[in-house]
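First, one chain by itself: the form predicted on its own, in structure tokens.
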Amino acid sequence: MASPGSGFWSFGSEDGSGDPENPGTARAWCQVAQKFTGGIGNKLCALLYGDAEKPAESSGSQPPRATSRKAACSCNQKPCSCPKAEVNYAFLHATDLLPACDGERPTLAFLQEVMDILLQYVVKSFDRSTKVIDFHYPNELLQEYNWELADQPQNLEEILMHCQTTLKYAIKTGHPRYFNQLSTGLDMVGLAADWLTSTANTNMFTYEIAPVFVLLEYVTLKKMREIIGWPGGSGDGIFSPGGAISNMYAMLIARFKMFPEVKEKGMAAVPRLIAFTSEHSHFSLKKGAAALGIGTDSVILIKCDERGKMILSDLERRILEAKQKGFVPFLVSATAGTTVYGAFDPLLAVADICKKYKIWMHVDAAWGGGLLMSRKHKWKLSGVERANSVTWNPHKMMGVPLQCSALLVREEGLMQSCNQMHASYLFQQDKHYDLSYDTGDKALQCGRHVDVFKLWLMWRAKGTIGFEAHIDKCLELAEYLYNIIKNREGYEMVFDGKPQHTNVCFWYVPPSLRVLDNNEERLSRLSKVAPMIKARMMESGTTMVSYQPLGDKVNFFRMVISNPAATHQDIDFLIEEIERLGQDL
């Protein structure tokens, strides 16, 4: 069996054995892909092995097709009963498939060459000769294919092309070059589960219909309250879409909390709501206040120190005066990984305030939530068991395919009683089971969305020891970057000391600028350098990372990492590409 952080879960390794254009790779993909009928495991050998063309990345208007079929049949039987290797899928069309009658022929020979489509394109994602991206402009794209909705249908030949297409376009987010957002990498097993959930094809707010997937939410959501230190795993959550909407029911449910009433009689029965946040924290914050009738204006922003941690003194005193003004302060957000600096506000001290005024404390740890799982560096939030409500995003940094996001309650029953409608056709309370697995009128949506299959089979097939050592090997390549440029000529960090989480922020330098002064001239041009060379990167295709300002620093380089499929070499190439593509700038 693997060793946790193995080339099994990153599939990259530091000796290269885990490149796909590696034999033993290509051999242990071989043996994997004979498993699969209809002739996907020959055809994805003959790539591995390179018996078959591999391939390219074509500049045409039309992507070569990723199979190469026997000849077709001429018939036009409709449906087609021709075994696989003779399916002519221009004479079929969506209507042939299942629930067609005699429809499992086509059905499962279409759905194969999906399949074969998505197996290559996985392992092209891990292979660091093709491109991160194929960038074309937005008017390109339009005008090079027909995206249009037409009356008529298309056949299944098109169809299949359009996979084909879309996926020749796409980011490989998996790519252990891919560095440009918190969510980063392809997980085998993740993908295969958001696979299974798609084909189940259920809704999550009852019992009734989602039986395994209700009680595996039950038991994960357990599970991350016990991590966060809340005893017993004690107190309630719910996974939703997203960061932002868990932000956004914590404050529903902190407001709640304080005026009950306001479920009932609205805005107009309570007086003035404050919330407090840093200046650094996530945008999803304001717009949730935003949606709640609450208003932006409501929600103060803290300042921050030079690493971007919330200033306790500062805080305190912009309670304080919201109170003298005869505004009601209800919740303080405090953020665990701070979206560009990766910073971490002194949770302890912020619960220690909530206490003394009788404030709901949410912590975001929506991007830092995954060091929990880490005994090295779960430390950074020490004080997040204080907290009434948490965030936590398992799709960054554990790398679960997105969407999987986690709103925690340490409060049982708080959620269901605000969120709570009574619709008596989907809640019925003569159910014969356990009423309380129907979790629906806990949540804001109606329909939901099955996420936690993708993070409950991974953690089965990882264990914790497994996404502990996926996090440290990030923290550890972070670590690595900040050591190479922090000394290195033409580079400049945004601030002092090695990064608290994985992001890296630094300013690359040209060499024309390097004899300037530090003056308004060479701010101005320094602010151009970071969106050209990001520019340059994507039409090149080979790397991406993130740039952005903060306050008054002009565009910088935020690097973060969350594929465990990147190596030190890849650490290397990032950096050798930003002074080639920035050499004459």
The other form holds:
2 protein chains.
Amino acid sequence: MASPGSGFWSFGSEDGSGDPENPGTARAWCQVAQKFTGGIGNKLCALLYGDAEKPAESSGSQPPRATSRKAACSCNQKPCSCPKAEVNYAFLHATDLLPACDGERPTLAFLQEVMDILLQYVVKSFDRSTKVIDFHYPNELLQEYNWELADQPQNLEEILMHCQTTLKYAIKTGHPRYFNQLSTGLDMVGLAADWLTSTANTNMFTYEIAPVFVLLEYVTLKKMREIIGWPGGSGDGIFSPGGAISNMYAMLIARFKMFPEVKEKGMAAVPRLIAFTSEHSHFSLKKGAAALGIGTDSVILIKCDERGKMILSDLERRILEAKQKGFVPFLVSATAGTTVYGAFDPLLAVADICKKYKIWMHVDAAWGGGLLMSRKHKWKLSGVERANSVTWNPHKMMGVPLQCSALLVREEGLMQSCNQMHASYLFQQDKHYDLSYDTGDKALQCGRHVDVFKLWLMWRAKGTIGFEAHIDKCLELAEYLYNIIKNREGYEMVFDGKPQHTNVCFWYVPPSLRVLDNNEERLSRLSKVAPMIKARMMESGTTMVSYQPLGDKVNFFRMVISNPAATHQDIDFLIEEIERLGQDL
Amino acid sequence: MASPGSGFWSFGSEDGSGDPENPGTARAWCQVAQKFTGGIGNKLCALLYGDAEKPAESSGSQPPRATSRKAACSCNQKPCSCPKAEVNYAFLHATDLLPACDGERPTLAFLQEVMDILLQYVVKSFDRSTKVIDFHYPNELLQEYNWELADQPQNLEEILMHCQTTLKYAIKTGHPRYFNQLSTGLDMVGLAADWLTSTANTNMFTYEIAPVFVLLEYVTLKKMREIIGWPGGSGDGIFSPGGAISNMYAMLIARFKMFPEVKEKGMAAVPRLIAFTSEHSHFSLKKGAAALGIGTDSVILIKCDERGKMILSDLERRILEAKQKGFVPFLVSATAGTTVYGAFDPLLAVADICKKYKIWMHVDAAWGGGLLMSRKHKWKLSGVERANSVTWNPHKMMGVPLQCSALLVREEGLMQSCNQMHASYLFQQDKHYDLSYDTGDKALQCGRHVDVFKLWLMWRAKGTIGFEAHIDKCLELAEYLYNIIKNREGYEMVFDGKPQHTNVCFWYVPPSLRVLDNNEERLSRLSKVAPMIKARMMESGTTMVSYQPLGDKVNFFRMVISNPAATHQDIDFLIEEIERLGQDL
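Cool, the form predicted on its own is there; where's the form predicted together with a further copy of the same chain?
Below: every chain and molecule of the assembly, starting with the one above.
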């Protein structure tokens, strides 16, 4: 079979996408020629257009489509040396880009063109006059475009159009009125760092292939442990693919610490293990228990008070109950910032109980960990320094681009013992550098994405005080929202009192429901209000906020603020929008 | 506590990093002023420099450091409207960027500046006259720079310098002479797609916040299943954070299929489960078994023949042995492309055995899956269509940027049943769109990084035939290397015969060893040759290739070719370089 560069490409275009509108003869030939790889294609094309050096960047020919790129450079030099001037992407294919011979110029032009599309999107993301979302139902989106994958290549003009189309329907997660998830906002330094990470395109398993990133992970995790309050920042940790995996790591390590034989022998060799976490905790604890062969029945959900905090007496009662049954309590996962209420479990008291019963204390601070950066709010995590492990997701409250989740462990070396498999093709013991920087074997993964650089670079750019300012501002905005709606007609708070985190949970009660008694029918109708408003919100695309039921509470809005672009005016807007969209319900 | 924009920033710079060299008075004041957030800082600075509109982009002042950015635009227009002209980044901080008021222009300039740094790196990556690696020992790198995280922010000039420094010490994984891992190369369309993914900054759990990406995952996984050979592309799947996690998923789902009660009850409720995989298989099978509570002792390693293929008689014997002991064989993981030898287990025969004993058949084609794209080479995976699940990492042989790993499952719905936890805050059942596109609950993760877009966009740009051409070329290069060294003086092949994948395993025997008898001493000395050459290779930075011992074979080189930039000349270079660096050993 032919190799690239020797006419391998078929001339036909199975999906018709390579067919320009009414091509002239030379242009049609050129387009065919361009389906060869860079060198040959360019030379053929050059013959047709008479420019031996820059055939793809035709200066005389008409672009074959109305969407062809125009020169974006405003320089007056002739010939223009700016890389992106007058490139006709309809004549170029991926095979014309680096590492193709003569690929440098088209590559720079193409990447610059992509960058322009991205920069436009970035600017639009922060523009309140644009929609947060241009919503289409799945069927509509599937039918409106041909997303299918074909045998034949598309030209770079089509590739650039796909970039534009993809962004057209993307959710602007950096938009000042996007409040839908715990991760919102688009940090410019973080974005730059993520672009760099993509460009470096490497893997965290060894120092050999990621020297700087491995060192930065070391430096950053140590700093996070210092902030948690472990002496001298000692301990261990890893950046994992999200909070759920970080929590699973904690469970895995806690089990190993108590019963190291589980690694070889499996759960059959150990007694029944029981984990405890609150009924408001994140579902990943159960997910982890299912995966690890512990079973979801062995995750005991401890009752919460009306603010969503774990009730300590219930925790101790359930621990004793488990022990009486002959089971082994091995983990308490306290939550610092629950997903819905934003509640902080009483960590100091949980630590006392864990100490008393010799149980591994994990703190799931995926959402609340950011508050450790604030001198004003970190008291809410008092006791976290007594934890054995902590999940902390900088991609949530600290605004780091997705994904960036850390699992911090107080005892050094445990992760390595728990997970290492000594693969000799990666972790050769006779390398010429200090092997303690080959950290890959402590991971559950083999290859691991570089998640640290964006956090590290943002931290350098903002300083700890920059994160602090961001977090204090978000909490202030949440309080602002709370103060507006707590006594406003048509609103009911899901729980009383000032929010501890930025979660503000409330029902909007449309006028038609305000007159009803608080009975089944009213609850049934109220449960439909938030989904209806949310659907209208998405269709109008003006803002996004989440809702859900919880326990015996019917659907309510859960407002969360982690978006650095949000202002008081955006909070005002949200309220007006809920009322505009919901008043007739 | 004050919120940002009201003078929150401290004026001092604890780490001294904000202190320019001999600042003039106005400049010093301006720098202080810039520590305020955008609006105020800009206005103060503007007063000093007399430009009310563009204070940060001072035209008259000297940059405070020799490294300050110069205007890169070559346009002659005055005033220049190009965003990056004459911006002095030493006067700018992250707080001057969007969403700051008036943040658009500095943001565009800053991101463009970053892009220029990245583009330079991209071009250098493909330049054979540059080093693959500028190697420094961990201690040197730690001491040479201050990587520490501080309370105070750094200015954007320093941030840009960090980007340059990070790339200076990065491994050029796209360099034509980088052969160190299974993932090599830097695809320009893939890179553009990854930049777009970062910019969209969203999460795969729901259609609501990732509509296009969710649809593209659906389309792409279906296409991959078609290529595997499942009728109509039916089945299920997910992009996971790497092959190790994909393999763990397979194990998890296989266990659930046989004993669904394990989800609630844990491993205590099921008999002892046994998995089978070859002794040359990837270590992630054992890692997964340890994590899932199955235990590494329950992963039976089947013997391989001299080419690294699983021996079927040993597989059947060990299955019977396990059954006789009352254990339950639940999974056979065949490998299609082993990590070191690149061997393909005989999948059809494995499928027969799995059928006979009713065992889940998994194929770990993380490395070899790419060969399915080649009409010439896909026969090596014959029988993969009979697998129950397949791991296939497009980030390896298909050159997609890291990370991009898929787990494909033949039976639809199983992943969902196995992993779902019905979190009502994410997967509300009363949404207004088709909920089958909310795919997040079938994942082990909660949040999940968008890994699909780069594969999808590359596929559009190359077509299936483009991937085919790349793979055929890499295999041809491997054969070229094999043909050169198989009879060359000083080389011994680790196994005989033409490589099935691009793995070429060999010893380089320096002249001093060629005269020795094949005894213990020779083996001991030979085992030190590859590490020594590798260390010299990294120090000279000219190329990178991996080595390891395997079984009773002492350290040998494992050459793998997945790099689209590599040519015959680069293979020649590698051989010359090994001989140059190793001839005196």
